[in-house]
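In structure tokens, the next block holds one chain alone, the form predicted alone.
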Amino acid sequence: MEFKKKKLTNGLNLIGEVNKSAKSAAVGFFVKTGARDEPEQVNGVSHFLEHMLFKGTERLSALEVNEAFDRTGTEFNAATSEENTVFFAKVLPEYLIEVTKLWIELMRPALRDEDFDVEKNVIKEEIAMYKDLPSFDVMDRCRSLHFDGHPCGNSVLGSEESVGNLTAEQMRGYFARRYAPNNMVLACAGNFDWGQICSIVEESCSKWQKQAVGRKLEHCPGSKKKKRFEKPNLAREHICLMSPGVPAQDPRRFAALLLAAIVGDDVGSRFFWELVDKALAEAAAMQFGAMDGTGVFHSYIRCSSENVTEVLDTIKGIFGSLSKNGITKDELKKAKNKMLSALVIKNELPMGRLLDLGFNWIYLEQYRTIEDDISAIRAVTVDDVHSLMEQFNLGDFTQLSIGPAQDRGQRTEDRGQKTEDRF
């Protein structure tokens, strides 16, 4: 594989990893904008714009956009997070140029008033749909509680109120500021011609205007607050725990990922053996998310209301044992094998490489090979994980729960404080 890069005078970064033995290719625009970059009054606009780009351009209607992708057999999609909006496609090599041209055109959409009005209702329905999913709702609410005023706590979807009050002019203004070439990366991976891609990008994107863009970066220690909400018709308790971690720019992110796997992998972790295997909880998992300037460990647990106290006591015991006794060499070895397997399998395909390629450039402005990441994972030691745990205490977490109504005499407590709230 061969890495290529080029930067246009307007700041647009073009990167590629050429693999002539691949049978497919992938291309995507990585836009460094998400919920954390939104003023409160337009919360949800990044996700709104993700939808709007598929509504077409001055030349293409929404139907014609879909027909253009469909004609080439392209698998395409987009996603918005707290920090990025990504538009990606995987395709046969012979159609990569055509699909790249299409993405370039879509990056300068029409943003028509009539499409805006229709899409506003679509997104309101999406917000309502996700509110009906307690596993999503509890994570979204806990993130807001954990970050507690920090922009990383902004909801990706926004609220019914913020989306309802959003105007087309506000949306266009946000687009003009954030979808600037110096805030974007175009990445390609797989079997493609680098020279052709460069020519197309230079011809089509050079006139895009650079903007003054930025992002305030600060670590968030987390609020450590604890709340519980009651929701009608729920039969199970949904619990989310969050605690701070290292940012995406910190080499210790690999140790953090391994620690999360040891604690909360789906199979064979401490959560699994102590909570799921013993039938205290139906689901219990921990993940680590490295972000721009900060990071977060987040856990999701689902159990019966009757088991909540025992589940939380068990989790505190797990965290206490980690703090006191640390992890074992065997646990670390198993976690490494799981992570390495997932990494290698994902990166065997150009689509998997595209995502790692783009995000490494967004966060690090660095090209990392698969071998670089494999070496970094293998290099993590037990002492590295212990050192990380000394700085980031998993047991000092923010907690948010959503569950069925409790008897008035029953309370969710932590350290002797009443923590129950109601809708």
Contents of the next structure:
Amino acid sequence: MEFKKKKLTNGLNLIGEVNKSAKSAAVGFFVKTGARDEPEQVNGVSHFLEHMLFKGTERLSALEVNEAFDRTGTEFNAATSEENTVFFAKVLPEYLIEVTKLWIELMRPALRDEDFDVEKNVIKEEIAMYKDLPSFDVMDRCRSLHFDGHPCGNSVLGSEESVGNLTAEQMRGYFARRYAPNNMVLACAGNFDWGQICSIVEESCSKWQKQAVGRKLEHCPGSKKKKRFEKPNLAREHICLMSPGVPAQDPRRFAALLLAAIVGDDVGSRFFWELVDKALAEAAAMQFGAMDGTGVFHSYIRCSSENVTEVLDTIKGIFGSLSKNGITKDELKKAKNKMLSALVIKNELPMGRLLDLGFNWIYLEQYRTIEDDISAIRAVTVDDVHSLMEQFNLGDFTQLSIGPAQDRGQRTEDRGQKTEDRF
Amino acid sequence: MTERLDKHILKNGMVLLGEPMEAVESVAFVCMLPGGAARLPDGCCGAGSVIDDWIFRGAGDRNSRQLGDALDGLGLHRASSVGSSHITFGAALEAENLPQALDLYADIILEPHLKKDQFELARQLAIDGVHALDDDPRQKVMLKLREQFYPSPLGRSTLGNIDELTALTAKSTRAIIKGNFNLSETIFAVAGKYDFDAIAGQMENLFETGRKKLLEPVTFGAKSSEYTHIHNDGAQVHIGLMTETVKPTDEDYYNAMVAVSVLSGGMSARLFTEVREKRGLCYAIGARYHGLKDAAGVMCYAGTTPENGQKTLDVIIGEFNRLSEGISEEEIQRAKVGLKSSLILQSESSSSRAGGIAGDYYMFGRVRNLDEIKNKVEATSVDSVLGFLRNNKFQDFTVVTIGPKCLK
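Okay, that's the form predicted alone, but what's the structure of the form predicted in complex with the partner chain?
Everything in the complex follows now, all chains and molecules, and the chain you saw is the first one.
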């Protein structure tokens, strides 16, 4: 593996990790913009814009863009989060140059009114689709409750109303401000020729204009509010818990990842043995999400309405025991083994490597080898996890649930503040 | 592309396959046991989900917790699934831990404790899984579609149904395990970094059992109705649609794959272009080939708001019908490149290769070489695909919808 980097005078970063023995290559643009960067009146614009980049340029129609990708057999997609928009493709080495040129071209889209109008319907369909996925819906609503006014609580999809009111002109303004070369990284991984990529990028991207871009960073302690929403067509209770953690720039992020795995990995965690193995909940998982300047531990639990009180009491017990007795050496060792093997397996594929490469540059402006991450995970001690838990008490969480209508008499105090909202 | 296939047949008849991969440090394995939903006795729908959980609740000299801890201690990434024909267990891990992992899986397959108290928990989780399906209409519509499309019991729900799960007992489920965990019909595959001779020796020792009589072949019943609607006051109507086509073993299989790819292989394919790009009717729209050993179909999903439901279904059926009227040379070329690329891109993952070689062996009785598949795809043409479509029209659709209103 050989790392390469280059920065154009307009601020565009180009990074690559060459692995000549790989059968494929991956290439993608990482744009440092997402829902948290949106003014309220244009909520949802980052995600909508991600769709619009595939609608073509002054030279290419949407159909021509799709045909150009499909002619190379590329597997490609894009994703928008609270703070990043990522465009990525995995491709056979012989097509990498063609696909890189295509991505570069798409980063300067036409944003035509007629395409905007048709795609708005697709976005509204996507919003409707996620409404029918309570496991997603509950996370989205809990995020907004937890961040409570902090920009990280902005919805990535936006609402039907905010997307409905959005104009193509507003989108073009947002694009001009955020898709500046100094706010973007082009990354490549796998089997490719660095020299060739460099000359294409220099030739095609040097004319892009640098802009004053920024983002206000502020840690968010979380609202710790509790809410429940009813949705009559649901069969199960869907519960999301969120509490604060360290930011992506903090070296303690590895301890945070291990703590989340100890508490809520799919199998073998405290949630697993106390909730799933005992059939109290059919799903219970915790993850840690490191973000720009802040971080969150988030849990998702699904169970029957009858089990809600017992499930929440059990979780309270797990968090209580963790803060009182801490974690064991053995738990930490198992969590490390699982994380290390996942890291090795993921990084065997150029696409897995591309994502780590790109995000490390976005958050840290740093190249980290797989070995760097392996050493960092191995170095975490029980004391590291304990001191993290002292600063970030998992028991101090925001809670949002959605579930079927329930008998009012059954409600209990510890299920938190109730609202009568229906949606 | 030069790939090697390792093969060894154990004394008990279990087939052991391997595909070494030079560029990786990991290894993945899958074990396909003939205990899928269609192999279950009548009245036991869902027993596969229970078994999939129950056998991990203690095996050999380890109780449930000790077994879970031992698997986690090896850093295993476990995956298991219940299909129509098989229950499949597998894992991906760092290569050096494979021998210990095989020891544990031999215990799980040969000596699960199958305790009654653990059965109740496993069954409760399986029942919960069926209830949870009501909150996931997209998955539910596709499970219901398979049930309606395939002749019974091929499309039987792999999750189960509440009544039959409730009627299951520890005793009846133990009997199913005893009958269906037939090692003489089991396929075990590894891919990645491994020593095949060492694995073959270890597996002979671990699975030193006699040959068993092969399971009775499944007999098929009738197909269900053409249209089913399930009411749900959700935000979308979820549409599942399926039509019959040739099986994987048919000589026209590659023509069928290319035809489905023209319909829905990429973003320039017909369905995405007509339904989403031109009309903005859906976010999620796609069709794929779904092949069992005894029957196959083209399976399509679309999710859309109720006011667009009818139009979406009409456009989809129109595109299925229109396919045999003509396909351009460019469309065929894009479909072929897409199929060939995805074959190579998937070949970099050890998990995907282990699953691929085991699946091939079950379906074809041998593992197809990647070059062979590439050549067969390459040999198709506009004429061969159109000829196939004219003789095997996509018609007679089975449709299932879930949503606030039914469609015509």
